[in-house]
Amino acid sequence: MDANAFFIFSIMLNKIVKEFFPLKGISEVLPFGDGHINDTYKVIFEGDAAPCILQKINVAVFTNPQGLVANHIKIQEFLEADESDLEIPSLCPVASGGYLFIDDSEGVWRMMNFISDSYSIGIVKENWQASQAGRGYGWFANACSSLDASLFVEAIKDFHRLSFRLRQLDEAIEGDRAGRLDDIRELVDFYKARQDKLMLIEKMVDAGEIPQRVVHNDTKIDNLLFRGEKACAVIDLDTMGPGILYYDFGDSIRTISNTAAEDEKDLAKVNFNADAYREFASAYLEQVRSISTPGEAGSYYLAPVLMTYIMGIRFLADYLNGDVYYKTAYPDHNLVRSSVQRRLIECMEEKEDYMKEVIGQILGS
């Protein structure tokens, strides 16, 4: 972006910004995070104002913003009366009413507190970070423990179901629309031939040993936020709705239990964290054994290997259909994410005796 474009952006933001808060005045917007799907600003206030969160939804993925919304405002005033030291971002209301602005183009956009003194991390180095991590996303899985699934929109249908990620695989194989296919069967060998024993999960939930619950649905380890060496949030809601303590549980040992980054291109430093997926196992179960069922209890285990499984197809479906999904810095982006996640399920399949071992232990079976 030209120095001219970027100074007509800027006015539109801050126009965007006046929306929510006409009356206070902005110092500064800037570019905040590095996430996928949205794109994010941190809103500077002049004075001592605190500042805020302004997002623009990408309505491409989230085709219901105001479904995102409704979620929102339920967990929002179910966890007011909540007093732990845990917290969640708080939507802030438009002036005109409502809690989303849309504005000339369509873009649609909302504001949220800014989580002060905090910071999020995107590797696990030490132990106790693994521990709040399983402290924070625990508190969140219990303390939405007796809502009802049913009354929350789910932002993005089937988005962990593991036989509609399966489909959205093999028509990227066949259609093999950027041309990629030919250099990538090994890998593409690698997903397929594990499908089978991963989709006994789906299987239970749908014969109800399973049951839905509201969960967050995106626990990697830089979707919480810690102050000092706490947790201190649960951030980026998005995608909380119906769903299993699995994806939750799965999701963040996916993320902290990985020595590398995401997208770590030499995959020799990809490598399973034992005693960090020891230390969040059991700050989270400790927090969930009350709630979970025999049926969810004897299966935990394979919880991680699920959600890297479903996030190693997704990123290798968008690959072969030419990087359309996820925002890419380079052409091999998604086939390295992808390579990553099946460097990091190796690793789980060669400790599942010891994961089994440190679920028993937890649970007392």
Ligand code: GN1
The other form holds:
Amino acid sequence: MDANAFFIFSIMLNKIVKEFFPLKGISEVLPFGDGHINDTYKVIFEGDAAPCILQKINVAVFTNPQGLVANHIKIQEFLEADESDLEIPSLCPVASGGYLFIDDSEGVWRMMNFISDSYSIGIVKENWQASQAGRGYGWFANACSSLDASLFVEAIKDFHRLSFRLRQLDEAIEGDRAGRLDDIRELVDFYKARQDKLMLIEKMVDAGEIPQRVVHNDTKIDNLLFRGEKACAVIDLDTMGPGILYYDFGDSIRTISNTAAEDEKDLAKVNFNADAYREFASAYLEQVRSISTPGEAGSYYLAPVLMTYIMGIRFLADYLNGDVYYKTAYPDHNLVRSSVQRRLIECMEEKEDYMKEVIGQILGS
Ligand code: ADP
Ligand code: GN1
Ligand code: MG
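Now that the form predicted alone has been shown, please provide the structure of the form predicted together with the named molecule.
Everything in the complex follows now, all chains and molecules, and the chain you saw is the first one.
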């Protein structure tokens, strides 16, 4: 964006903030965070008013933004009575009513409080970070366990349904819209070779052996905030709604046990952090132990590979489709992300016995 365009854009951002807070003086509105989906800004006000987070919702991904608001308000009201030191962000109303502001170009905006003194991390470097992440996401799972999943909107249909993601991959291979398939056949073969084995969890869900619950559905480490050396908030509630605990457990491990970034180009740096795995699993499972059914308890260890696989094929399909879903910073970004997931799956496969054993020790089976 050149200087002139940026100036016009800044004026527009300030006008949008005024729709939420007509009486507050705005000091700065700055791009913020590393999310792959929405456009996020930190709003700093004049004086000592607390900062906020302004987000433009990606409506190509979330086609029902009112549904996101309904889910958010429901959980926000529910957690008002919660006495934990953990929290979620609260939506701020638009001055004219409701929680969404629609701009002249049909852009959909929302505002939340900025979780004070917080920061997010992309890679776990120390064990306490993994343990605190388990405390944070475990709190969320436990707190949501009394909610009725059928009362929540499914933000993206079949979001973690493997057969749906496999179909999308097959369509991307078939279409080869960006003409990239020939160069990545080996990676495609890696993923295709594993698809049948990984259908096990979907079959268990369909057979009713694993209960549907209200879960977060996007528990990568970046969606948890820390304050000092403690987890303090669970954020990015867009996908929250019906799902199973394995999705949250598995997706957390996908990022927490990765010694490198999700988009690390040097695959030699990508390894399975066994200590982080144990720390996260202990803290998380401790909190869901009392709500886990015997059916659930038996197969937690399968979830990390499943979720790493699902993200791997989603990045791969997006690469083949020409990068139409995730934000990318360079042409091969999705390919790099998918290759990292592949390497992590290989590491996890080598550690399957260890992963199972740790869970057995924690849950006492
Ligand atoms: P996306 O859906 O694009 O991933 P997120 O809601 O995760 O967007 O926000 C992107 C980043 O912005 C987060 O990883 C976090 O660093 C920061 N962030 C989002 N909401 C808040 C908040 N309420 N308080 C502090 N930081 C936040
Ligand atoms: C997206 O919104 P964000 O960046 O936290 C994606 C997740 C993926 C993740 C991979 C709605 O999460 O499913 O796991 O990227 N969210 C959506 O980093 O597709
Ligand atoms: Mg996010």
